[in-house]
Every structure is written in structure tokens, then in C-alpha cells.
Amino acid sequence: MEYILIIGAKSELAKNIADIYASKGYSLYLTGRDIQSLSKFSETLVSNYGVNVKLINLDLNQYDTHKTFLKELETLPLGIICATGYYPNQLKAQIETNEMLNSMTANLIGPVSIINYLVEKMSRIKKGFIVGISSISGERGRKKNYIYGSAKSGFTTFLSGLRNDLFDQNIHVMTVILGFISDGTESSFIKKMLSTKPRDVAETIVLNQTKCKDVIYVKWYWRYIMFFIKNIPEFIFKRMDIK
């Protein structure tokens, strides 16, 4: 039976993702800080699928258990999915380190130590998949978020220099682009027009993922929203409050 990893399960947009992997007889390591408190879902996983599900205790801050952390996998998975994201309350993060450090941990150098000591061991049989989960804010540098920003924008580059360095391995690596996930509460029309429900985005993710798609954006509408915000020109894009 083969297994789908996720790192950072305890998400709305993860358990969907978990979901969707268990009904297709995939069986599931899901991790997390405190990931006990998923017993309940994975006793559903079980019920509904008749799949295995193993919860493991994952701290990406405890940087000297990640290899330790391969033990507890009884087999390496055929695929890696990486949700985990914290985000920063962006004035705290510019004062208070500890603030900016778990941003940078959950978005990037975490994911990365994790990711690197797996792929130690994918390379060795040739066949796999990664899904990293990125944001539309390392897209570009803004005001609002550039502490969260920067870890995105750098899980992205890795992402990309990964499936690069993966491809004649027959590893498999798709970037994506996330944008705003609808939680109920959106305030704004414009950003209840572009929210996503986890439910779409998690179906679209394991869509893409079995077509083997490179980067996609959730929706595709982002791509064409960040291209325009890209192309903005520094002197202008300066100047501007874009929320």
C-alpha cells in the first residue's frame, strides 16, 4: 500500500487534501505539532476508505528531530505534500524575533530541512512526488506582509530549483500558487469574489498534481492578477498601498 506524506495536516485545506488522496486507497502519514488532536478525523479516514493512517508528532522549530522524524515512516511515501504556513503579524515580526523566526520556520526553512532529508532517500529508487504549498505573497514584496512574503518567496524558489534538480530522477515537483481560502468570514466583496473554498482548492491541487503540472495558481485567475502586479514598475509599485 503506498503512502502520501503531509507535513502541517491539521488545516482545513489539508484534511481536505487528505481526504481526497485516502478515497483514491492512497494511506496517509499526516504530521503536526499536537497531531492527536486528528484522531477523530483519521478514525473517519479509516472508516470511510479502509486505508491505514499514522499520525506522527512533528515540530518544525525542533530542527535536530527532522532525520530522527524518517524513523517513524514504515515506508517511504510516494508522494510529499507540504501545507504548513504560519502567518506573522507583520509589524510584531519587524520588532520581535521569535515573531519573524516562526514565520521562517513554518514557511521555509522548516519545510526545507524535511523536504531535503526525504528526497535523500527518493533519489535512491527514482519515482515520487513533492507538492509544495506557496502563496501569491512571495510573489512580490508588500508593505503588509513582506516578513511572511519572503519565507513564500523563497519556498517558491526552492520549489523550483528542486524540480529542476529532480527531473531526471523521475521525482516529480509542482509548485503552488495559493491565494486567498475562503473561511466564512470574508468582509470584503473583493475578497469574497476571489476567495477559494479548501474543498476547490484541495481537488484542484490533487488534479494537477496526477497531470504533473509544474507551478499552478489557485484560481487561475491569480496568475493573471500577479502578472499585472509584477510588471508594475518599482517607482510606482513603491507609492502604492495594495492590500
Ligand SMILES: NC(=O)c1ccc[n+]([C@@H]2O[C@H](COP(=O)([O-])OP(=O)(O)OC[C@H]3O[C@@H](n4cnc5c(N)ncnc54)[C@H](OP(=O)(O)O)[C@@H]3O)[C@@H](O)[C@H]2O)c1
Second form
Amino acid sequence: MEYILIIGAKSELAKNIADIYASKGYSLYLTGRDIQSLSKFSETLVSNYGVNVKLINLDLNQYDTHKTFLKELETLPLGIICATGYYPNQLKAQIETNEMLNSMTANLIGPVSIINYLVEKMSRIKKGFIVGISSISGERGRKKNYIYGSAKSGFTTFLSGLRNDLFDQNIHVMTVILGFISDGTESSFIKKMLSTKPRDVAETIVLNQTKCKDVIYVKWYWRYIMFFIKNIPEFIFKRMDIK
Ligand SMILES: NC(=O)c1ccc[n+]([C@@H]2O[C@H](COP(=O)([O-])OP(=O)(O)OC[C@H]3O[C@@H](n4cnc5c(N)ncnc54)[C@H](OP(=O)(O)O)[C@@H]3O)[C@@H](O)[C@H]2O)c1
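Could you switch over to the form predicted in complex with this ligand, since the one displayed so far is the form predicted alone?
And the full complex, kicking off with our chain again.
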């Protein structure tokens, strides 16, 4: 039975991704802080799909556990989905190192560290895939959220380099540039229009992973919105207040 490892498995999006891979017959390693809170969810996956699900505690802030965490994996996973993230309070993150570091760790440093250790092992068998969930906020820095954005930007760049590095080794790397996930509480009409339900995002991610796509925007229209935003000249952009 092949395994998929989901790093940061507690969000609605990650749970939907887990459900879809389980429905395709893949067993799962699900990681997160206080991961036992997913016990009921994992029992449901086991009974619905007859797969194995192993819950593994992993706090990305605990750097010294990143390497030893690999010992928890009985077999090397075929695929890795990295779905961790932390959206900090921008103003707080500008003056409080811990708030800034929490964002850097959840969005960039932690995922890079874990993926690096896994890649070392995957390279030996020359097969597998890695999906990293990044954000449109990483496409161009805005005053609203540039601490988060810079971490996601770094992650997007890491994934690009990794894809280039692993191409010859038959390991596929897909970057997900995600727009807004709907949590059902969007107040503005525009936000509602541009938000996507976690299940739809999950289905898009898994479908495109099976098609071996390199970089996807979810939803697709974000590719064009971000193309436009990235091409606004800097002398104009610096005066703007894009929410
Ligand atoms: N929500 C959006 O509109 C949106 C937009 C663009 C991109 N994204 C990205 O999409 C992904 C999923 O987003 P989401 O909003 O559905 O998820 P979320 O609710 O922000 O959850 C992210 C996950 O990351 C985990 N996490 C955070 N810090 C961690 C740490 N130090 N160690 C281990 N796990 C940690 C959280 O675990 P705990 O439950 O333990 O905190 C949680 O399971 C993230 O990468 C996010 O940045 C989201």
C-alpha cells in the first residue's frame, strides 16, 4: 500500500485532500500539532476506504525533531503534501520577533527543513511527488501582509528550485498558488466571489497532481489577476493600497 504524507493535516483543506487520496486507496501519514484530535476523522477514513492512517505529532517550531520525525514513517511516502501555514497579524509581526518567526517557520523554514530530509531519501528510489501549498500573497509584497507574503514567496522559490533539481530524478514537484479559501463567513461580495470551498480546492490540487502540473493557481483566474498585479510598475504600486 502506498502512503501519502500530509504535513499540516488539521485544516479543512488538508482533511479534504486526505479524504480524496484515501478514496483512491492511498494510506496516509497525517502530521500536525496535537494530531490526536484527528482520531475520529482518521477512523472514518479507515472504515470508509480500508486504508491505513497513522497520526504523527509534528510541531514545526521544534527544529530538533525534524530529522527524527522520519523514523515515524514505516515506509517512505510516495507523495508529500505540505499544507502548513500561519497568517500572522502583520503589525504585530513587524515588532514582535516571535509572531514573525511563527509565520516564517510554518510557511517556509519548517516545510523546507522537512522536505529536505525527505528528498534525501526519495532521491535514492527516484520516484514520488511533492506538492507545496503557497499563496498569491507570495507573488508581490503588499503592506497588508508582507511578512506572510515574504515567507510564501520564499516557499514558492524553494519549490521552483526543487522542481528543477529533482526533474532528472523522476520526482515531480507541484506548486499551488492559492487564492482565498472560503470559510463561509466572507462579508464582502468580491471576497465571496473570489473564494473557493476547501473541497473544490482539494479536488483541483489532487487532479492536477495526477496530471503532473508544475504550477497551478487555484482558482485558475488568479493567474491572470496576479499577472496584472505583478506588472503594475513599482512607482505606481508603492502608492497603492491593495487589500
Ligand atoms: N485560508 C486561505 O484563504 C489561504 C489562502 C492562500 C493560501 N493558504 C495556504 O493554504 C494552506 C492551508 O490554509 P488553511 O487556511 O486551510 O489552513 P490553516 O487553518 O491556516 O492551517 C494551517 C495548518 O498549519 C498548521 N501549522 C501552523 N503552524 C504550525 C507549526 N508550527 N507546526 C505544525 N503545524 C503548524 C496548523 O496546525 P494547528 O492546527 O496546530 O495550528 C494547521 O493545521 C496554508 O499553507 C495556507 O498558508 C490559505
